[in-house]
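The chain that follows stands alone, in the form predicted on its own, written as structure tokens.
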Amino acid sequence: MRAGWMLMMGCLLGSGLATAQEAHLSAPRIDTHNKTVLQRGARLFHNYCLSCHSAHFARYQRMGEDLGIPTEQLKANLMFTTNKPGDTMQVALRPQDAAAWFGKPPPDLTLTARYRGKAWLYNYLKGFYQDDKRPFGVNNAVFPDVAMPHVLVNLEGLKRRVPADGKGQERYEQISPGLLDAAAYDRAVRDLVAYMSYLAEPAGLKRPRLGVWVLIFLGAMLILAILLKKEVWKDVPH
């Protein structure tokens, strides 16, 4: 219980510290109800995320099931460490080797889009550039001195940075291509952001869709209501 209280007020005080910081950060639509999105989005995250990070609080069953993905093509293609739907997203690394290739065991992403913000996960992935003086030879724009590879460098490309101007604004310029452009990359990881984003709340997903009948049923309800009241109250006095 102790645990869960810690982890609701951890979530909360991170949603705070996600909306100051999103009030500087560019902050483009991520549609986190189009399953399409979602599909080429797992397949980023299961591809290029989840060989260091874990989602151990989400189900690859849950998620096949939410995103349309038939059991064997989610055995195929998005899962790696388990051939069992009803686990969790698990990873293969061991948190020794993590510790001595990182510095630490890479954070579980599960909860990430919910403490950081949509905004700050796609700043973030599209803010890496070259820093010869880092361990993996980048740095990142949002994440000063990050301890991670720039692990989606095969479809952006590496850029550097371009000392600022006289109106002090920094730019990137791209010094080697990947497989995407400049959109296409842009795509990709507004995709990869809008999953993290289902991740972090899957009923989310279907909420619209139950909202609208909750609606439905009040307004039954009103009607119903209304004329109770008159068959109640048609025989009193006025």
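In this text, rigid core is short for the largest set of C-alphas that superpose within 1.5 Å between two forms. Positions refer to the first chain, counted from 1. It should be emphasised that the depicted structure is a prediction, and the values quoted were computed from it without experimental measurement. Compared with the form predicted together with ligand HEC:
- Once both forms are overlaid on the rigid core, the distance between the two CA positions of residue 215 between these two forms is under 2 angstroms.
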Contents of the next structure:
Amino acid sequence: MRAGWMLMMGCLLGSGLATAQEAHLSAPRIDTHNKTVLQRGARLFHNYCLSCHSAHFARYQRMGEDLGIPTEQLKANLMFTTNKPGDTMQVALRPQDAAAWFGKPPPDLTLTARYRGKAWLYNYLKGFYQDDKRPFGVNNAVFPDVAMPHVLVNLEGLKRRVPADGKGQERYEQISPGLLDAAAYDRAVRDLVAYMSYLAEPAGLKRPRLGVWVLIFLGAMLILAILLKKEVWKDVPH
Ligand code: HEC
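Same protein, the form predicted together with ligand HEC this time rather than the form predicted on its own?
Entire complex below, previous chain first.
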């Protein structure tokens, strides 16, 4: 009994902590239902992430159909480890090499958006900053001492952390430019997070559409039921 209570309190405390941790994350609007956004996200994800990470539970073909990408384009622009659209998204890197290079194997990313959350992912991908003490010369604001290099550095450029002082709160300062300015990088990260949310829950793309049909169906059934009731009760004297 006591163990049960402790478990419950632990869970409550745990979820409290999670919210407290999330509290300082900025939560942008991420459009997970716009196919153009998802296609842009796919392009980034397949070019910059699948070299180290897999997305084992996602298949190219299903993704192409959901996002409206023709098979030829899928093969030419988004498939680098296989030419069979029915395959799942495997990684190019061998796990033993990854472990040797990074100290940890890069985890599968199919479900990451679900267990980390969109806000966390967004802040993670924008959280890399220069740190010469780390093996790849960067650290991360939401994942301290992360083993992943800043793989989008050519897009974002590099920033350095300026600690809080008399003049203000902790902030970041751009020290070398990337191909994208701040607003364009922000959009690229939102596109990536949208695509990763799609990967984590492909049915989410179709559900709102299905919901509308269900409501139309229920509405039609209601009208039929009212008409039927009128018909049946017509001859009954009130
Ligand atoms: C050069 C290899 C490499 C590339 C490319 C790469 N990553 Fe990583 N990533 C890693 C490694 C290694 C880790 C494990 C970090 C750790 O646990 O310290 C990781 C961890 C992560 C995590 C944290 C997962 C978790 O829940 O702990 C996320 C999210 C992530 N990567 C997203 C991405 C995205 C998005 C891209 C593409 C823009 C990408 N990665 C490209 C190597 C890579």
